[in-house]
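One chain is shown next in structure tokens, namely the form predicted alone.
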Amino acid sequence: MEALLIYSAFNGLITGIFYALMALGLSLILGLNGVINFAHGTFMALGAYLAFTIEPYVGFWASLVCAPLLAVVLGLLVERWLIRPLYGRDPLFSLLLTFGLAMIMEDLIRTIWGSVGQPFALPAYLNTPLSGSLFFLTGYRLVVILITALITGGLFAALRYTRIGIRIRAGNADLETISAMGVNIYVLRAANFGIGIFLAGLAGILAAGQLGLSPSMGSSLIMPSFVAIIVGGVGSLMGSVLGGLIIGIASGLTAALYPVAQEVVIYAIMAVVLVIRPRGLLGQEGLLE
């Protein structure tokens, strides 16, 4: 039983990492752009399929970098031509826009790559268990943890120490003031949106190596990612990471103990947190931490 719980908790940790990466991008876009991006999950799937397409030509490691960047290009076009005209208007407009965009993009993915799920090829040496007793501990899973830790740490460092990061944090607190100080808020919002899409694309590739490819893979992860933001606290990037890991591990353990409640436990945790601490575990109204 103990081995089963360890196995389930580790599986939940890996899934929680995908939630955390998604939630980070969603939280960034929500904070500065003021957009509830329902298309985020579809950008995640797009990043995975782009990596699937280019991997035979450039290899796994290069596709891990190039595919999210290709997704960012499309994301910047969407931000410029579809989302930017809605800034300053009721957030419901952007919510409906991204919801419709998600359905259109998912259908396009089905049209281009097919509706049948496919495995995502990984280098053989990454799929090998590192231990006979801990068979679930593969090189790939360690790579997922390492890459996520590096990306998350790099993002936090960039937000704290780089000019654009400081401007993103300042803009999240008071966009009008930094605009009055001469900062081009449209460029800033575009850059912020691009960072969020990069995180989604990266999460898609990492998830594809674990869960496989399917056009709806992003749709299955988008709602838990929103829950992660709520649990961690809207406006807190660290809270989004913490929320993703919590609900991922909780879901993994529940799958071992009571499988039918594997998804229910995610929303039960959200309900408990909202009752006890409505702003979330690390939430501070509107501030990026």
Given for the second form:
Amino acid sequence: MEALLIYSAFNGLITGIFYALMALGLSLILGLNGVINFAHGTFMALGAYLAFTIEPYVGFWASLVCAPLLAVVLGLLVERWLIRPLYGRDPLFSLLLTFGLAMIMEDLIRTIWGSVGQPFALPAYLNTPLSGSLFFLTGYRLVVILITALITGGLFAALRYTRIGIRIRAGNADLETISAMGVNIYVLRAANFGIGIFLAGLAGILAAGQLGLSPSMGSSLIMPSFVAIIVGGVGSLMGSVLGGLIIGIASGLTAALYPVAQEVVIYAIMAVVLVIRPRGLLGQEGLLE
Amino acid sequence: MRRPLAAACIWIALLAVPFWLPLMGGYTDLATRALIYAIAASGLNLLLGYTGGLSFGHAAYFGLGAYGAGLCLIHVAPSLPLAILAGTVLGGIAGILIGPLVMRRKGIYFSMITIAFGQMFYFIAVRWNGLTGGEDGLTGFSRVPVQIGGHAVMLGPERFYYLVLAVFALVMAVIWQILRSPLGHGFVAVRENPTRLRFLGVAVERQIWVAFAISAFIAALAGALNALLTGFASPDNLGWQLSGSFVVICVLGGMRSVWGPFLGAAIFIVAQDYLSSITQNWMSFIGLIFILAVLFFPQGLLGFSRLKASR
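Right, and the form predicted together with its partner chain of this protein, after the form predicted alone?
First the chain shown before, then all remaining chains and molecules of the complex.
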């Protein structure tokens, strides 16, 4: 029983990492661009499918970098031509637009790569368990944890110490002022959107290695990411990561104890958080209230 | 003078649908579906367009209405009015319960929470196999005859259309009355200036809650009718794509107008029916409608024509 619980919690942690990476990108875009990017999930699926296509040519490690970058190129085009005209308008419109975009992209992925799910080939040395007693700990899962830790740590360091990071944080606080101080906020927002899409694409590849590829993988992972943001608190990037890990582990444990409720438990946690602590675990008080 | 005339023309056209629609290559059930979507979108618009609460999860209440009606027919009693009532109450109560959790939020945050709660009901329907039929949806019920004055009347497509039309007229009348009442003016005030309203001593959150609950009731009513139309309640009735469709229907027709959601629903349903008959990629085209509506018709078709008329 104990082994089962540890195993399930670890499974949940891995899924939670995917939620956290997604929520982190969503949160960044929500903060500076003021947009709920509903197409985030399909950008993630796109990253995974691109990696699936280029992996045979460049190998797993290079596809881990190249595929998200290709997704970022598309993301920047979308930001420039579709989302930029909507800045400053009712948030309803950008949400509807990304809604429509998600439908189109999912349909195109289905048309290009087929509607049947496919496995994502991992290098063999990553796919074997490290030891007999810890059978669930494959090299791949360690890689997922390490990469995510590195990327998240790097992102937080960049936001703290680099010029663009400081500007992104300042823009979150007061966009008008930094615009008046001579920062090109259009470029800044585009860069921020690109970073968010990169995180989505990366999450997609990592998730594909674990869960396989399917055209609807995006829409099934984006909803928990919303919940991760709400649980962690809007406006807090650290909160989004924390929220993702919490609901991932909770979902993993529920899958072992009462499998029928493994999705519903995520939303139950959200409801409880909204009642007890409406601004979320690390959220700022009064933001968007 | 022009407005009552236009409204009269619309009602006459609606009453005559079973006569002229087949001539144009349509079928009566298509018009019934358009009316059902119009009911749901009109209910949503009370919250979305008039109160300013951007709910992206209203398919949840629509779907609960559908499941409520189906379950009532299967397990409780084979009675059409009772089934409609059961579905409406089930979805409405869910709206009353969810309302307090979202009413303090604003703008996109409100949207995000409503999307997430919508998804909760979706997963309950998919996972509670024994009750809901899981992924396959709830089947095994159909429109039973209605007892009118001792006669059992079977509702064929035409008669059911007139039933839905009557419900639609009732819903429009209720919404019209609400918007003329102090409650309706309160809704608009919440959208326009909540701060001032708060200083005037009005409980803004409670206004939003009331609007949320009313719109959930109306959406659930539409969902119950939809289950009776198709003889089927599916998890898709609760899904995010349908929620988004309701919103785009409101935007397409015009959110600041009582007739906007009706117009949007008619266009949306006809487009969906046509597109799904000519191409497999109809989802892309529906998505394209979303994007075009946002970029070029943010005021909606009715708002657009009014803008032109006032110039």
